[in-house]
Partner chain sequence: MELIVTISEINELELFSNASSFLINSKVYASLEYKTANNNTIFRLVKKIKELNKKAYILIDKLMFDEEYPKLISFINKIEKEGVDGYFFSDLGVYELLDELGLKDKAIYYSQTQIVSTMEGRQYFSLGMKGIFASRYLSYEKVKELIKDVNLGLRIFGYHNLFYSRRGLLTAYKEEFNLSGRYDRTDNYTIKEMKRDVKNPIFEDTNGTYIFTDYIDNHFSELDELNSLGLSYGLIDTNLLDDSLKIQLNDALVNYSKEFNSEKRIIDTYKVAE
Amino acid sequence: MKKIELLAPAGDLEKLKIDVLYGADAVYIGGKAFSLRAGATNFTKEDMIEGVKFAHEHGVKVHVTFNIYPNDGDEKKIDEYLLELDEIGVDAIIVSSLYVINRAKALGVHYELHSSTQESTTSSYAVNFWAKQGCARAVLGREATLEEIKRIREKTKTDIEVFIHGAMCCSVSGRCTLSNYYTKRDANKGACSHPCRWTYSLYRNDKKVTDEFLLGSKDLMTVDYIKDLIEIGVSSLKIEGRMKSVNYLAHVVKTYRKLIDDIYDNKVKGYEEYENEIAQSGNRSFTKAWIKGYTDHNDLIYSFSNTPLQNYLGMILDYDKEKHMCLLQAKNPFNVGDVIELVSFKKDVRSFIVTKLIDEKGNDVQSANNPFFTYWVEIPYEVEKYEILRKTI
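Give just the one chain, in the form predicted on its own, as a structure.
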């Protein structure tokens, strides 16, 4: 049986490398045009060439988002971009527009076409429709329940991709128009201003009920449904977050990688360890949303009660093997004597006590308390660039 794919988001070249090193089987990225995350850094052609090369050297596939709805006048640019992606050697594009699908087929590109979650695909009829248009895979809408995913799998031979983790739209898979209405920033052009994260005053019969009415959803987290999705025969498990931090990506990708491998190796005893590790990513509170079936406002909507974690100390930039020192760009303060943890690519989390700190001027110091300054940290383990140090919580 072919092992299920873990698909991770990359908003820039550094994040792509984090995804690859921490265990993704495939990554999805956006170019400077035709991508629904305008707020992400996104990839220039040169970045994309380097990213594809790096990913392919590690046996990882690259999918490119091409999921906006084009306007008149985009025809020439669309053809040029489709051919450019083919030249670069990407493995798939994620599309919403039938026009883009037809142009890709007419141009004879070699990569796969995957229908986007923007199409809110939640039935086998829709999956089979996209297959007839030439899509090798359908990305399901987040509104599909586990039972619906199972029925879809039984009624179609097309690969299906399911979101398992990350932010969710307050509307139906990205069809919200609030951003365009309030700020003239079109969510379907990649420029969503996230008005669902704003606070609203709620009135009933002209009487104010509250000043803290929220629309934004908690983040999706489906650790205890991964085995079900594997057994159903889902092809790919997708993490949301092209605009998320490297710390977030490292923790989430590494944890789902371990969970998937442990499921195939029959090593899973329970889900608490995986949930605790994901909690280290320091994001909003979580919901299982629709995958478990019916959900409601209390289960979905987040509150401002979340306190941001400050456990992320930084990503390793360099390592001096002779001196047993690693170079760290500090993100949060820590001191000599603190117990901190090393998050590595392949190994379990290891802890150690900070015994020596050297600042940018070469001075021994007791505290790394200047965010974004670099410090040399004595460490008892051999480490690599892109590994992470964090405080224990």
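Moving from the form predicted on its own to the form predicted in complex with the partner chain:
If you are looking for partners or other molecules, they are not here, because only the chain is given.
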């Protein structure tokens, strides 16, 4: 049986490498043009070439987001970009525009076409529409419940991709123009200003009900539905977050990788350990959203008072095997004597006590308290670049 794909977001080359090393089967990235995350660093052509090479060397596929609705006058650039992606050797593009789909077919590109979640595909009829246009895969709208996904799977042979984790639009993705209205920033050109995360006053018959009315959804987390999605026959499980941090990607990708492998190996005894690991990725509250069959007040955000976890200590840049020291790009402070944890690509999380810290000037120090500085940290395990250290919570 073909194993389900774990598809992870990468906002830049470093994050692509993190995804690959922590266990993604495929990554999705955006180029400098025609991608829906204008705020992400995104990939230059050179980055993309290096990223595809790195991913393919590790048996990982690269999908490129091309999911804006382009303007008239973009025709030449679109053709050039579609051919450039083919030359680079990407495995798929994620598209919304029928024009782009038809141009890709006309140009005879070799990669697959995947219809974007922007199209809010929630039925087998809609999946079949995109399949007839030439899409090998449809990314479903986040409004589809598990039962609805199952019905789609039963009635179509086209690959389907389902969001399993990350931030959610509270609205139907492709139908929201709040950002355009409030800020003239076009959500469908990658510039959403996220008005669903703002605070509003609510009035009933012109009488104020509250000054704290929110529209936002909690983040999606579906560890206890992955087995169902595998059994249904979903092709790909997608993690949201091209603008998310290295720490987020490492924890989320590693955890879902382990969960998927454990499901196939029949080793899952409960979901608490996976949920706890994901909780290390940040202090956001979670929801199962539509996948459980309904949503209610428990799925929505009513307060933005969450404080940052600050458990992420930094990413390892180098390792001196002889001295048992790793070079850390520090993010949050820690001290000699603290018990901290190593998050490796493939091994379980391991704890150790910090016994020695050396700063950039070569001085022994008691604290790594300058974020963005580098420190040499004595560590009792062999480590690799891109593994991370965190505090024990």
